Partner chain sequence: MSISPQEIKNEFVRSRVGIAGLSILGILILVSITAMVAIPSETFSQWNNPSNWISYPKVAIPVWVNLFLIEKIPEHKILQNPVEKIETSGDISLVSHQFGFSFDYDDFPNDFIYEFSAKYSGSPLLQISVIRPDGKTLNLVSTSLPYSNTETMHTERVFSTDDSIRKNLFLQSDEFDFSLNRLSAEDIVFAESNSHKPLKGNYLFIVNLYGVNSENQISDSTLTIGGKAFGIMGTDELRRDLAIGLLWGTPLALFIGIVVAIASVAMGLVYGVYAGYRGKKTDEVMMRFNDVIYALPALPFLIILSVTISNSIFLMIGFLTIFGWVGVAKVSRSMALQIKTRGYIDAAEMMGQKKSKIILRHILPQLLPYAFASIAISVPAAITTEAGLSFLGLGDPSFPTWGQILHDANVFGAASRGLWWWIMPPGVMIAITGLAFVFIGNALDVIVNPKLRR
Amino acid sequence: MGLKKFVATRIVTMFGVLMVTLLLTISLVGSNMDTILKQGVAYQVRTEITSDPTIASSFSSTEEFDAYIQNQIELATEVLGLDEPWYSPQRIGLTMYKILLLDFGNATFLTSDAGSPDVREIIFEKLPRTILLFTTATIIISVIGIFLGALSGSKVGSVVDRITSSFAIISSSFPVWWIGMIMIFVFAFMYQIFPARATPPIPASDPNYFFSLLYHMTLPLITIVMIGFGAWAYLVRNFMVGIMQEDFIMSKKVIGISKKKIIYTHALKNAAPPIVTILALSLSGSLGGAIITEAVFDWPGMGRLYFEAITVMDLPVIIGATYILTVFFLVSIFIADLLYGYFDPRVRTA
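Will you show this chain by itself, using the form predicted alone?
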């Protein structure tokens, strides 16, 4: 299979998975999604009418004006086909089309920092902050974990290997929210080095907001890295242990290639495919599984948005956030497949 065919196959597969996910989501929410769409139409019609003062002034009473608005809502509902049952093919197709275009309607309770109820605006306001925090943490964790794991895997039974394995077990035994609370107590209340809340106290429009965001991000970033790099190092260590015993590694030792070059060039490259896969899954999984972490640190990202939406049962926000994170997950898997094929040509030619 050539590279172009490999990429095309993966794109078609990912798009099919996305369509199935959309169909399942619509089937699960059913009539609730129907209500969301109708509320969105009503909101749009009311906004368009009330924004034109000449329309309101043409009616002699508020009753006539309200009746006119209601009539326009009913006409718009019929034009969009929303008068059909939610399970009809036309309605399901319309709903999937709107979600594909990122038209999630308006939130029931939540708003963006600017006060907008548009779900798309709310999500794209929170998403960059979650990407900033967890992408930075994942990069730091992977860099430390890969090099420390490679070193441990090349020196099985050494002091470094025992310390790495022990730290991986200990750090993985504690939930991140518990460590987070301890970090907040120690560094925010006892020593007052970092703020207790990761949400900057200044508005997003302030020129210094980004630098304030980075400062408030420091404590949750340290916590996530401290919890995560031990397990990463242990995984890489296990991959390296098997590779270091392969015949081609032994032959490179015999011909006199330096041990450092063998570890970080030849052995680590052969361990790259599973490492890349785990990296992609970790990154996409962290974006979706950040609810507890962001709730503990009060980080203004997707995790806290999920938490708030679930608390008040704001269904449009839940559906929109789920779709966006599903897309991110599929894109991460797609990139992992491409990198896997790059590091292991057998995947492309199988």
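We call the rigid core the largest set of C-alpha positions that still match within 1.5 Å between the two forms. Not measured: the values here are computed from a predicted model. Numbering follows the first chain given and starts at 1. What changes on going to the form predicted in complex with the partner chain:
In the core-superposed comparison between the two forms, Thr218 has its Cα shifted by less than 2 Å. With the core held fixed, Asn106 shows a CA shift below 2 Å between the two forms. In this overlay on the rigid core, Glu48 has a C-alpha that sits 2 Å or more away from its partner position between the two forms.
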Second form
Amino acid sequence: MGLKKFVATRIVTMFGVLMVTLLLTISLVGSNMDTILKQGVAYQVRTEITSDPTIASSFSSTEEFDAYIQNQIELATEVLGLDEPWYSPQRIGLTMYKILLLDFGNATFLTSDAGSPDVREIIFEKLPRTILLFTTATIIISVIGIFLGALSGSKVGSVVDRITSSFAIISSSFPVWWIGMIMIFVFAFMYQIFPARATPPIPASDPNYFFSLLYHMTLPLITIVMIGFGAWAYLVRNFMVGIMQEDFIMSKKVIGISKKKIIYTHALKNAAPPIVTILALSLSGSLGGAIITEAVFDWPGMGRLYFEAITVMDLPVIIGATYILTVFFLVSIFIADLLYGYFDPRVRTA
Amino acid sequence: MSISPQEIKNEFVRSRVGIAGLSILGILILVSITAMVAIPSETFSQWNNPSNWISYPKVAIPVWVNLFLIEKIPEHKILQNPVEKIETSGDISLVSHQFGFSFDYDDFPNDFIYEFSAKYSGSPLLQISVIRPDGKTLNLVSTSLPYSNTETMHTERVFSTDDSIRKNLFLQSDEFDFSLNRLSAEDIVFAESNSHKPLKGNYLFIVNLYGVNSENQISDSTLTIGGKAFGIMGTDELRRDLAIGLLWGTPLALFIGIVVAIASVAMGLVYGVYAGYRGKKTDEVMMRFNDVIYALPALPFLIILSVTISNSIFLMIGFLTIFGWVGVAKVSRSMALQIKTRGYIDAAEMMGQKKSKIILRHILPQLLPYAFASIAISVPAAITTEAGLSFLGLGDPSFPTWGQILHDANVFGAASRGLWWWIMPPGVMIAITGLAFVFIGNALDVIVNPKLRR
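Complement to the form predicted alone: the form predicted in complex with the partner chain:
Time for the whole complex; same chain goes first.
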């Protein structure tokens, strides 16, 4: 199998997954969504008619007027295709097509900071902040993790190795959001260094907004890094332990190449494919975990948006956010696959 | 690659981490049994019913904190067994309930509440007074119960905030050297007479019920001295005793974690082995399906599922299993592919053994060590995911888990209010439970994967 075919099958699979996800989401929230849409149409038609007093005065009795409104609502529902049940193929197809083109409609309750109810605008306002926080965190985590992992992997059984391994095991059993609560308790309550809420108090238009955002980002960032890097170091360590036992490393040692050079050029290079893959996966994985972490720190990103949308059952936002999260997840899995194929030709030909 | 159970056992006993994990698990199981035996499940199912917790204090610190403090925080006292005295002289009968307790704290109590049910006829006189450690007697209440011709049952709560208590105390203001203005009843009753500081020592609250020509009775007599410390684990904003929630959380977490882990590993194992053994088209189709599930973002889906379908704990276990089996299936497929090529499988096939029998007899048993290691490793993930969902407020309200306690803590801003006893213990419990299984899993993993052994 050549690289082209490999990429092509991957793309097809990913697209298939995206469709399945969409279909699942829509079928899960479809009936609720339908009621909300119908109510929305009814409300819109009613306000349109009642805002024009000339229409109301042209009717002799309220019953007639009501019947007229009801008629208009039914007409509007029919025009929009809402008279069919939500699970009819046309409606599901239409909804999926709209979502594919990032047309999520209007949110029921939530608005963007600027006050717009358009779900796409809301999401694109929050997305950069989530990416800012979690990409920064992942980069820091991977740098610390690779360095520590390589160090402890080359000296199995040493103090560094033991500390790294036990820290990895212990830190992985603590939920990030709980550590977040503790961090807030320590650094916002006991020592008032960082703010308890990560949402900057000044409006987004303020020139200092970005710096304020960075300051408010510190506490969540420290927390995510603290919980994340141990597991990373442990993974890299295990790869390194495997590679350091390989014959080619042994022979390099015998030739007399310095140990440092062996670790950081030859061994790490060989551990690269799995490490890069995991980097791509953990980036997307962190976006999923963002929901809870952002809820704790009140970080104004996608995760908190998702949390708020669930609390008030704002379905268009839920669907839109799920879609965007899935796209990110799939794109990073895709990139991980490609990178793996690029680094390790065996995958392509197998 | 095949290891006998005996070998695994021997190796495991030698691994310190594994033994540590097993001992923690043993302790957790003991805690679960104690919780289920000692705390009736009725108490536990009343967790979200505020009226059940009414006599407990709000956000009270654990009692043991006092051991480390110089200035002692007043403990919350619920006194239910008074000394009862009944006297009759002539026409007048007296029922007297006396509550004695020692008060050795450096702060005033929050309040005091006397709750009772009286059975009487006529209109008896109720008197409440307190004898203080300095010998002074303060009259608090002196009132008659509502008149009744026939024998009647009367239930009442006397609060320290009652105006009549304040008035009575003002009448005795010459007992004190400082102004009683703006002080609440508990701040006066528990104060030294020459300065406004808590008076330490033994207090005796006396409740007297005087009746004329009638036999009176007081039942359910309870005196609550409202404090700021209560129980081993303290209480939360909704006055719930956190010890009960924490104890009962243990069996729940173990149940969720173990059931999800076993179910998903069993599912993945069978799925993967079947796909690997059949190979070809079946394998291809099954692995594509596996890819699809693998690529679904788990947390958003779990959230949508619990919001739209149900947040019942049993369904949640099912949902967690759906997302949990994928990785195991991938690994066990590749292991089955390896085992398939062995000579004895060919031999079994040639002897005409059924495919299901080959899988069950010859392939699955070889994967069992790996399966046990994966079960142990997937328990913490299941527990933290459930805790995470509960933390978002999507937990099953009839089964309060540690995650739900933390959810409430977050809702009431416990972290920024410094209520550490509300945040620390649930998280520590989650982590300890996770650690136990991670330890066991790691010990097994080292035995199963000899590559890690160096």
